[in-house]
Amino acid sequence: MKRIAVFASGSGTNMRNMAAYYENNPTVEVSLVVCNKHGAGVIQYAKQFNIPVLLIDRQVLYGSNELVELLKILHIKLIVLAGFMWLIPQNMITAFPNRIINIHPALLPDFGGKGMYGNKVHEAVIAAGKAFSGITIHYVNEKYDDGAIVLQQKVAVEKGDTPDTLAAKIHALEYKHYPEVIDRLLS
């Protein structure tokens, strides 16, 4: 069994996504969701689907190597970033070298980085006048944003778009890629 461990932050609807797309497969699972905000979305999903919730806060993120030692101890094959607003240390970028990815609602080197996230990369993307936005699918570093990149998706920004019909434009992209790359990376 290929186990995939989600970090996230927020809503979870990408989480979610991950749980549907791989409920009944037979060689890969969504094993664990590790999350550090409470009552965040991403916790009631993960209850939705029966996959194991563990909060941290940053002293175990940042402070031991208890997460890393955890994850290897559960056969963690791929740590997927869905929303996950906290910058992976490099005790944990060592441990999994390759194997950690994000994803960014936006065609990165641009609108990334600190503070860019959700609705304020997509107020920047109109703001600039882009015709385009879209995802990028990335390898994790200790920057935000920063490593090699997997996969980009765009999408036509048009006259009237506001943040919000920008964003389910995005997310759509989002539900159907990060599972295509995710069983890419995996295989």
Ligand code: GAR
Given for the second form:
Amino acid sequence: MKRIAVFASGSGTNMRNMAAYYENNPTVEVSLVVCNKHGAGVIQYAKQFNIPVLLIDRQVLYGSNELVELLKILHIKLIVLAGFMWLIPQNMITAFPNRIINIHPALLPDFGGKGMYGNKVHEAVIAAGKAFSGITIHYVNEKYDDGAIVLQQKVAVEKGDTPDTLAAKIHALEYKHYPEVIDRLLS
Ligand code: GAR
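Starting from the form predicted alone shown above, please give the structure in the form predicted in complex with the ligand.
Below, the chain from earlier opens the complete complex, with every other chain and molecule after it.
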């Protein structure tokens, strides 16, 4: 079994999508959800799919090697960030080289970086008058939204699009492509 850990702290719809995609899959399993926010929507979705949730604080992530050790003990092959807003520390990047990926709801390097998440990204894209937005799946390094790009997919920003309508289009792209990329990286 190839085990993945999903780090998520938001509504968790990408995690839910992956959990459904891999439910009953004989070779890939979402084995753990790591979350830094009490009450985050992702926790309920993890419960629905019987996936254990580890709630962490900054001390666990930045002040010790405990989480890295746990991920190793669980034989995690890939760490998948899906709406996880804290930087990944160097000890984890070193322990999982090219084995940590993130998804960002825009075409990086534009509209990324600290504080750029969720509808803030879509508001900025619309305010800049861009004809296209999209998704970026990339390896994670020690900066926000910065590692080597694995996949980008575009979507048109249409006249009349609001942050919410653009978010819906982008979520649809995320649900289609994130599991496909995970499959590819695990194969
Ligand atoms: C996703 O759209 C993801 O691209 C974004 O957070 C959302 C999480 O949604 N990530 C970032 O903005 C990273 N900078 P979800 O909780 O419904 O999966």
